[in-house]
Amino acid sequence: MNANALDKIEYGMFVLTAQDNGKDNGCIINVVSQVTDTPRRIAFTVNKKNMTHDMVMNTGKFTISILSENTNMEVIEHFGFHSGHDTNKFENYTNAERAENGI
């Protein structure tokens, strides 16, 4: 975990990605705080009809990105108006990069 990106986080927007079975899949949420700073923790909240969370239950790893003001709006109806069941959110997305646990 990036120790610098926990004092960035304010209320917003964020997109939370999972992979699991070598399906990536991400959706947008607007829940992130941190618990505790000795360990690191920090919680956040996903709607549990998202494709998104089971992803995250079963394997325990993520990403979040803090998506900024100027995000344009095609992302957010991207990772948040489109469900990660019915279409796979990567397949011909291009403006993504892999973190260091390969989310």
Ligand SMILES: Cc1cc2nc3c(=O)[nH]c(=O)nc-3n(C[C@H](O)[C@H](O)[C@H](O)COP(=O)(O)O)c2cc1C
The other form holds:
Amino acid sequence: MNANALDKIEYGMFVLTAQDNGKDNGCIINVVSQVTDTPRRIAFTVNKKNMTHDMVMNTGKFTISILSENTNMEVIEHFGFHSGHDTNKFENYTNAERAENGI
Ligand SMILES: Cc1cc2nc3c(=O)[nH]c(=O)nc-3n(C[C@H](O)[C@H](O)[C@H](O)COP(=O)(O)O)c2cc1C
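Can you switch from the form predicted alone and show the form predicted in complex with the ligand instead?
Below is the whole assembly, all chains and molecules, this chain first.
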């Protein structure tokens, strides 16, 4: 495979969040798609090594926030460079609102 071809693929940037056992957590993901209209379904991918993956699998619940092109690098670092296994990402994180599902 020509790895340079990968640079030509467009993708989005999202924060996938979940809550399990009272702990909030989230990670950056790149792939979210609407796959059907009726029923309305989306698909997303998340690495099985990510703590957020296990939280979604345990609870069946999640929220996906679509990041804008103007998103501060700090947000991407916060959710994409650190794992909830090692840190509480929402401790002192005041820039977040809960969605209807509480996540
Ligand atoms: C720019 C960027 C893009 C990323 N894209 C993905 C992705 O598409 N899928 C994924 O599973 N992880 C992706 N990651 C990595 C996770 O966000 C990262 O491993 C995170 O620390 C996992 O956190 P968690 O263990 O708390 O869930 C990306 C990270 C960055 C910085």
